[in-house]
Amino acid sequence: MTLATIFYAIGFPLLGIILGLLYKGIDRKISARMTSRIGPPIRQPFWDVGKLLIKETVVPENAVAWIFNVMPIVALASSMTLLLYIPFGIIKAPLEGYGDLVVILYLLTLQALAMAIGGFSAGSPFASVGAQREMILMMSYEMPLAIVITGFALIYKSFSLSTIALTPVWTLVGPVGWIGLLLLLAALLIVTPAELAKLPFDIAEAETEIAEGLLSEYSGRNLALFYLSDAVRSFAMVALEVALFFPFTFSQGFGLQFSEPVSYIIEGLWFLAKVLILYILAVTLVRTSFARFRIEQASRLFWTYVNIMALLGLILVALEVM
């Protein structure tokens, strides 16, 4: 393992925390402006984490204490590990080649599973209901996500995200494949707010119904870890979509060439700009425009419409490949 790889392995997760909180702040500010409110300052998520870290961490009397305390750590660790599989601009991912898309699918599931287990271990009826909802929702949206990954594996004959990001997928298929990719992209965009537990799919937390649901008994350090996990996973999920569907570099798009140090900076900023635009479109606009679904509505949406859309896209991509 080279020194650069070690540096990236340490630096990427730390950078992911900063970017995740920053994007969360931008998301809240834009959402507030869309509803004619001033909204909190962009730095508010950093303050929120700081305040939570200095508050008392309370463990409920009926909770399974060790599970209750471990699950926030598992959630944050899985979210930070996600970043090690995602290429940052033209910089290859530190863990590139170690399972990539397959491991990413497991890590996304692990974060949601950790929250559900933490809710079940809290000994609270609100947390238990929230955890049950989280499990139902997770089983609903994981299939279309797996179908999207299968589609890319068919095209590239590889699960390596760096290989996929190196050559834009749109240049490898014809008209039929384009239609299939558009369907897969649409399915993934619908899955995104559900994967990130944002409106209209924040059913497991639903403050007005079940008092924050699976997080109702968490406080202090444990709640801060879940908060950080959510911020990092939000950034990582959208960065994954950029790497899959919009990996076009600044140099490719504008036909410019730069020296190596300058190229890393420009491509990194270009990558962050693409992530921010997609974050606003896939998360901010959606959560501001829709009311919360009921759990049966969300489950029906994924099992019926989104699954059919994703499967049709996969079939078209497979026909193109054959």
Given for the second form:
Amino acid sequence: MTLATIFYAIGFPLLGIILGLLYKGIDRKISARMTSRIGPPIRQPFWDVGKLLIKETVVPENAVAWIFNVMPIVALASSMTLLLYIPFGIIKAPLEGYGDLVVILYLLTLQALAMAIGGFSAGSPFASVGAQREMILMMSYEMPLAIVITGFALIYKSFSLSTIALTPVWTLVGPVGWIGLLLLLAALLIVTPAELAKLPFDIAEAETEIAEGLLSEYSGRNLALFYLSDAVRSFAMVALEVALFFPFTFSQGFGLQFSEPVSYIIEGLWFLAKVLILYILAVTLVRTSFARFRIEQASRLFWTYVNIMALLGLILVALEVM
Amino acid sequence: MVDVLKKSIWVFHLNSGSCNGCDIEVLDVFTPRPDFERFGVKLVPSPRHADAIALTGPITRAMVPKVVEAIKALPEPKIVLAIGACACGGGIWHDTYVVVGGIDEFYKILKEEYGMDPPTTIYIPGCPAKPEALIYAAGILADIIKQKQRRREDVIREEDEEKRKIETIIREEIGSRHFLPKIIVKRGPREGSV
Ligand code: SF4
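What about the form predicted in complex with its partner chain, after the form predicted alone?
Next comes the full complex, and the chain you just saw is listed first.
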């Protein structure tokens, strides 16, 4: 038990929560500005979580109480663990060497699965419908996500994220591979809102039709945990995309060199800025400009178009590499 | 230390037989001009997530059990926003037989039949309540301004209760034809007497 372990065990989750909530606040603010509103202050998500933690936690009469109470914790834990696998620019991932992209794929699934199980255990028709939709959506978007990760494994001959973050993927392939990678990137960007349950793929939590779906029975502390896990996962998912596709460091990009401690700080901030830009592009803009899909539309979109796109990208990458 | 309960208010919109005028106002305060979200107010679809109920309409008799359910489903602490003349006191339906007639009458039923204490209530009159009035309510919620309203005791003390019961009986008696008025004979010097 070294000092670093303690820092990773306590500091990282706290950092993850703060960053996740901060990005959520920026996201809400920008979304409001896009619809020419003033929008809530950026620290609003912190107040929301604080309020939810103060409020009473209701467990419905016909819920399976222990599953109902455990699932928010599982969801938050899986998001936190996900964060521990992602390298922050040149700062190494805390759990580096203990898992790879496949584990990340599982952790991404685990959070959605926890929400679905929590929804089923709530014993409310709205929550059940939401949980079923979540399962269907999960089955649809897992395939393109897996294809993207396979493409990376083909290029690097490794599933390890730190190897991938070390050299930018664009330098390893030629022009054909670039087109393939662009297709993979597009597929991943389309999967992102579905993975994060944001519009236009928040079918499982549709407010207007099924009253927030699988979260409809959650309140107080449990809801706060889901809120936090959503915030942390949004950050982690976008950070993962940055680590996969845009691992360019500040010194590489601008040809500047710094001494040891300064460079860590600058690279960390550079990484956060990259994540913020991608977050706005992939989540905020999409969520503000599109209306919700129906479940079968979303399913068809993923199984046919996005899948074909991702497969095409994979074939092009494979042609280049083999 | 900010009071987070006042900084973030999630509202569940409950229509208890309104004419839709107030409902449209509840929705249109989230549009760009009034922009309710800047006070941290958010419309949520499930009462379990909510801190406040935006109640519109005079509460029809058929809606009473549902409104009670919704109020029960809200986790503590809870607030009720009575939006519109109807919700505040019945409005144009105040003596119609199909409606309870406003939130105050409803609270009486809540107290007598369900044994629940009425939650904190904010009255937002108007037919329909203007977006400005709703923003005023948001100001009250966020503790920026105080509600201008006469104080009223909702809790009736026991001896007062007894006294009131007796008074009611007497008043009813006076109203009925069978009441025999007590004749008070005033004795005094009459004009022209010796
Ligand atoms: S107060 Fe007026 S607008 Fe509102 S529900 Fe009643 S009648 Fe309709």
